[in-house]
Amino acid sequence: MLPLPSFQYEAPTDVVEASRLLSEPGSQLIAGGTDLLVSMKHRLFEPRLLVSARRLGLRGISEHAGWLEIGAATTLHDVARHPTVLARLPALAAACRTVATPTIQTMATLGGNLMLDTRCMYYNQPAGWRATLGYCLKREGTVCHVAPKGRGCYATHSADTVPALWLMGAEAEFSSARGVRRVAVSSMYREDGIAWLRLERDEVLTRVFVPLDTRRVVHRKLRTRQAIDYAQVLVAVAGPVSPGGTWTAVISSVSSSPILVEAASAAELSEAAFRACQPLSTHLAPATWRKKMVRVEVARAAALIG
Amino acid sequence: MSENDNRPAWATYPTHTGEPAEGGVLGRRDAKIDGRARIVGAAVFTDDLKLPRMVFGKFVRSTQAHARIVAVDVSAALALPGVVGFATGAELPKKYGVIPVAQDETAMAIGKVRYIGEPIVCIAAVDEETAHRAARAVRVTYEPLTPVLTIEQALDPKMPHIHEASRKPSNILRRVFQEYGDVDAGFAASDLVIEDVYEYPGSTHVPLEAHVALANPEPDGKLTLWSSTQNPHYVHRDVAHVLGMREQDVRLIKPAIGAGYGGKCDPFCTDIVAGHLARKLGRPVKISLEREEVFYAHRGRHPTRMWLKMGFKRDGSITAIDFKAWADGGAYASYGVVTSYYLGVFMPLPYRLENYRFESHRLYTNKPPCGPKRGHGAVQPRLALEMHIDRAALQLGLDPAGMRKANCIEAGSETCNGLKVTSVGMRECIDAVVAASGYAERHGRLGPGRGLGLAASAYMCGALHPVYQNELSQSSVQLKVDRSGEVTLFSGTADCGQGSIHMLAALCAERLGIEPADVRVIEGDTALTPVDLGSYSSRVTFMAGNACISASDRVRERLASAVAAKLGVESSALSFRGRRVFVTSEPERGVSFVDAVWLAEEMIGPIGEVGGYKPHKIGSRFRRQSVGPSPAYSFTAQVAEVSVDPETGIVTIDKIWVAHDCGRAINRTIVEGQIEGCVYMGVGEALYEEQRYRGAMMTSPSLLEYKIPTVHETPEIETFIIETHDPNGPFGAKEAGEGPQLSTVPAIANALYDATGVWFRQPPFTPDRVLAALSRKVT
């Protein structure tokens, strides 16, 4: 079988240790772990450090001042199933539960989705595949795969809880020894596979919240398979606040940044997404069809809106 | 059945004493006798096994497709803390392989590398993550040679050969001729020629379990293996044979199997590496391949290209077939002699056909070697042969499935390449699912994007000839009758998730009037158990399943001969069941099973039998067709309802209706649970399942991204069981493990032309193709 690569373990108390401790080089934040160990046992990670963000207290779910507030290690199986979610965030709750499978909704934590290291078919293989290939860009590697005479890596943004929070206006407090920022979920991602996230290496993300009074979001994701797969094409949709208003969508999985779009009507969303969309071919589906399919998946969810 | 009474002789020749079925047993839905132990974790596994001081082998695997290996530079791995010594390919030069014709594999690459992925040398050390660090330390240098990557390319006289010593002009492994009645004749006579090309793409097995070895060098010399095989006495042989052991001096013992569905058929690297460093080092060595390296492993379905003529009369019937096809099979040969017969020799199947002609290539490329996998070699042509006929009927206005019902062969007939066929179920399957489905009054009228497609076909069970020439037995049962009642079954078999232990269990709990709990199975250890040639070919069932009635039978006759004197009865006139054993005519006047145990022992001496069986040499008209005759055919039908959403492609498989003639069910539990995995396999290589390649690498060598179906994307299955009573089954029985897998693809794919009026000849029909197929019919 595949081993895991030897490490040490932490599990701090309070998030300014564990801060500390990421400060180190070598050190890295484990919460679910369910993508973070598959990760290293294709030996794209091999850190001296494990910092668990188990006894941190950063798991449960309450409601302050129109807000929900949500512990970043709390799961995705809890964060789906908690009735204001279901409730008031619809949207929220169905993402969560197209993450994997039930069974790692279980370990999977929200915080873990929010800052899912970027994915690509020649980045997340097994060592020995990707030493035959000549590594990558994105590790260990100097050529791009995907885009050999480009000089950027392409890796994808692939987190499921992403594009609905964004469109619900959500935001994610991070702390470190050095103190606590609060920023817009929207604002947390940029257009570069290697460095997809905006945050030093000593944060930790501590809590997510989402205002209550958000606009009606659809999310729809587009995979081979019902259960375990990554999407092919991700999107959430709002409607207008007000009548006359503006559409918006937030499209993931087709670059390393999800990708706003805004229009004003539902049919010229899907156009505008389908112009804005770039998506590469996977390993099961060419550009072609997954640019295709920004433009359905787009129609479809803001035809659920109504 | 009436259909039966035209037989000839050889279709009656009774293998067992052909008394009617007494035990009570046949046909219920008992749970396995050992599937509590694998749903509650309790099945010991290959890679559960723990020995004092064990250490772990780790390959070092070739990074170039086609090379010679220059230097391999160890050193770096053996200076790490915990590695404990390694092994290279020139230390085990002998070749084996399962066909004696085709031995090309050594067990690490020697001089030079075939495909990337191969193993080139093996570290050892005392723990997994030490040996796989230390293998990756290893620096192998190459000298890069042109890969050969395609069948063009494999037919090339200027491509270098991948096997030097092959004399055949290009890399071809083998090349497969034959004809029979006359084919040009056939098609001036047709009403109507159908031509096209298919390509069906390679795909793996993928059993849940990898490829798992853990050898221990015994104090004496010997050597005792444990594997996770399909076929414990092929590895038994070629373990043996590559190091240059007595076969009497190795012990090879197959634990529980996490299935192999054709994938373990082979000797693997990981058994014969794992014995030889284990002598090597004098201490238990196991190596349990990675996922990745189960895909390097491989020895799954061949790619193929396929060229199909079919001419026909206006009635439907078929006046001949010209057929060709080219299977990519990767660096070695494995199974692929037999496979090269496969693709052609079941197409007169299961229609009457006296006109045949086909010319297969099995051909070697620089990619992972292919080999048998669940229907081997007879899928991929069954879907262009079932396409073929749906075409045929609706251009002459025929309903498929009363065109294939009007030229279905009898029970009794022998097919236009000397086949033999005892029994058919063919009608009564196509009328099942037809009758379930709705297929009469619903195909062609669904309306877009939903279709109903119905495709049938037949397999083997097992082959008439053993793969190395022998006269011996092919399945062997040994039984031990204990005086507390215990029968203890001792058979070579390695049941890996099909259902044999219980098979076993069940035949000889029926012949002894006892329960298939009440016996204890020892199988697949060539210590204990007498020979059985394997899990392959669909040959269990019927041939230990015969081995094993006629030991249950001898040690029937123990018994019966000790109660009819107690009693003052003849032996005949008594009955075995219910634990009983009772004069038939009075069920009062009897003993229990465990006096009638008691009664034999006193009489003879303690219970011990042997069963074995051959097929009978039903032969064939031609000579050399060594690779096709089975001493019984099964027969499946299947109607496939699908939904294709026009916007993205995707085509959902609403449900599938499956019938199948496996002769007689020994457990309906199993056998719908056999051809409901083969559904299941189908699902998976008609919408999803493709290995594909950049150049020589494997694109995803990994479960996130060679899709399997899981749950949602299972249909719903409605399963029928057909019962011919082949008589030379043992009850009757013929196989159900693989045949259904043959007809999945096509009835799905001759759905999809119903749904969209496209004929898809591309496995998987992946959305992207289906809507590029839908834009193309639209402008």
Given for the second form:
Amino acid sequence: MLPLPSFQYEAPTDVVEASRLLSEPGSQLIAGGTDLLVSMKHRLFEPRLLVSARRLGLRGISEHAGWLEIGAATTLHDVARHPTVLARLPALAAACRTVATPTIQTMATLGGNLMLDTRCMYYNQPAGWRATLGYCLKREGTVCHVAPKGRGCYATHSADTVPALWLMGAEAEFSSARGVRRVAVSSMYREDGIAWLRLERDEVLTRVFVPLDTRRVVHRKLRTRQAIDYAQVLVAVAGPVSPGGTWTAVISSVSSSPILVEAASAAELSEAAFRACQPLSTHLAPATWRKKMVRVEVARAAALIG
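Can I have the other form now, the form predicted on its own, not the form predicted in complex with its partner chain?
All you get below is the one chain by itself.
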């Protein structure tokens, strides 16, 4: 059993205090902890202070003026089973249900999934395993083993709920001592495996807003086992708003940020997605196979829309 590193723990009762604590060097926010605590055992993160979100009042789901408002600390289990999500946003429910196992879904939060760390087979390993390779660029090392001659980190974005929320036009609310800002989920990520979020360190993700008049979206996840595993390819597809309109897909788990693709038809969409995605060897599965499966999964999702 891998032990956790030593840390201090605070559970503030308001977001401003949480923001103040997060502004201190070596602090980190924890919600469900299903990913963070494992990463801490692997010494990928060694925060001096963990700031808990559990007493910030960030759980719950409600409807306001055509939007579904979801507290960032609401569990994936609760999101997936909410009547409005099931009836109006089934792709979001499906995405929540494909995260790990039902047991983990009762602890993991929607906000935590949106903020999920990027992943790579050279990075998401215990410290002793990483040491045998001389570590990696994202943690302790100087070389990205995926692309040793490259200049950046190619760890992949693999958060299940993001492609569907992106296509639904969802927005995220961040709070800090400076105030509140609300941004599109589609603008939260950048092509950088190390600094994958457009976020200030003292900001707290408080709520996620999803429009209820969104067009139909289908979620697809390809993984080695139908439980536990992160995606080899992650896809969401939305059909045209009106006949002759544009088909849209967001593909993840093939790059450090989700990839948006548009086309005039379902057939063209799958081919455009195939051309746009260039997976690298960040997973155990061959990158060439994952690239081919992008075409397959986009086509399967589009067929479900009809």
